[in-house]
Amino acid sequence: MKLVKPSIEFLWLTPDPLITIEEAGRTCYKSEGNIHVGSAAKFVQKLLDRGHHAMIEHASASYRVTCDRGVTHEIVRHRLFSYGQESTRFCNYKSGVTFIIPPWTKHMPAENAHTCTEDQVRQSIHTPECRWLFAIQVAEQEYIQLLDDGWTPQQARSVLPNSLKTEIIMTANLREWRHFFSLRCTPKSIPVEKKVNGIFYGAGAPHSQMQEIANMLLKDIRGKVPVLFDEF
């Protein structure tokens, strides 16, 4: 059994996205003659200020996200994205199952995670983290046993929990990325004292594991594309 933290990997971005957006936007006003070095950022900011967000759709970005399947169930509700996800029907985890560490636990990444015994769980030792570790340990054991008993991966997967690690490719235009961040990141309006490592665990905010992923994605794309994501 392997335990890992969620992660992201940048894959692709429209070359010179602000320039691409400016060229599309200035076509609407036939002001292409005003394009010059350094004009794109200022023009894109004007588009945002005017609410002319359709032009942002001319630039796109792709990321690989590694997280648990519970998070991807929420991610795929953003229907304007294109996705490619690791399939539990066709991937065989008989050599060992990988699980995602929830941000509210103290578990650390491990190739061969130390497991809790049933006696420890019954005695409430290290509960609730030990109970979670024991549960995923049992899930792995039963999954592998079902494969040994002749079940196919798509049959045996029924015992695997939300904590199962999965990989998903997310591709969308930058307008849709802005929409994603507006819904899934830790809201700026939450007081600092109510955040733990930048994540809010209370009601009225996205799921903490979703915030964890969305915050990483926002930090990365904000560094690659000026202006468009500064408000989040």
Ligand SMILES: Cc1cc2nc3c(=O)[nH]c(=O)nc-3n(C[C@H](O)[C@H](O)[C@H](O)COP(=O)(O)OP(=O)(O)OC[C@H]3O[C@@H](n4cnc5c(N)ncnc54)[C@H](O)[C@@H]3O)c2cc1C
Contents of the next structure:
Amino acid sequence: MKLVKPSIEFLWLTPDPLITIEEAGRTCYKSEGNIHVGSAAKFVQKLLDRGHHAMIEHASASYRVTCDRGVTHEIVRHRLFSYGQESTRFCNYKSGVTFIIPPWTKHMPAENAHTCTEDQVRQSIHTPECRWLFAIQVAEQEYIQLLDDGWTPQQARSVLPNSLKTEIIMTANLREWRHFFSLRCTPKSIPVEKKVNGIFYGAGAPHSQMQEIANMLLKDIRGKVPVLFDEF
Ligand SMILES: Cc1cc2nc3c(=O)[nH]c(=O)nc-3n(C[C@H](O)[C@H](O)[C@H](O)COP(=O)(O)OP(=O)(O)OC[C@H]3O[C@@H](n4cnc5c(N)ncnc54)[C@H](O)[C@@H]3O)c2cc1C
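Could you output the structure for the form predicted together with the named molecule, given that the previous block was the form predicted alone?
And the full complex, kicking off with our chain again.
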């Protein structure tokens, strides 16, 4: 058994995304003559202010996200993304299953296989973390046993939990990325004192593990594309 933290990996971005968007936008107004070094950011800000967001669709980005299956179940509800996801039908975890550490658990270092016995759960160390470890441990044992009994990976997967690690490639235009962040990041309006490690656990918020991923993606893309993601 392996425990890992969720992560993201940048894959691809339209080269010079703001310039690409400016070229598309200025075609509408036939103002290409106003393109000069440094004009793109100001022009794109104007597009945002006017609500002319269709122009933002001319730039796209791709990321690899490593998270649990519960989170990808939510991610794939965003219909305008293109996806490629690790398959529990075709991948065989006979040599060990990897699980994602939830952000609210304590004392669970990444890349470290822990164990927790049934006795510990029943008697002394009945912390939620111990119970969770025990549950995923049993899921792994039974998954491998089912493979040994002759079930295929796509049959044995039925005992694997939401905490199963998965990888998903997400590709979309920047308008859709903005929409994704507007729904899935920790809302900017939440005061710092109401967050735990940058995540808001209150009612109505996106799921904390979704916030974890969306916040990472936003931070990364904001560092690569000026203007477009400043408001989130
Ligand atoms: C906090 C939170 C809680 C949620 N809880 C639940 C829940 O309990 N149960 C549940 O089932 N889902 C839940 N969802 C998922 C939610 O219902 C949406 O499926 C998900 O957020 C994708 O949103 P979207 O459709 O706006 O985005 P996308 O699929 O990314 O689409 C982007 C935009 O394109 C347009 N669009 C896309 N497809 C169409 C279409 N067919 N017709 C018209 N316009 C379209 C819309 O303007 C849409 O906003 C939750 C989401 C959040 C953020």
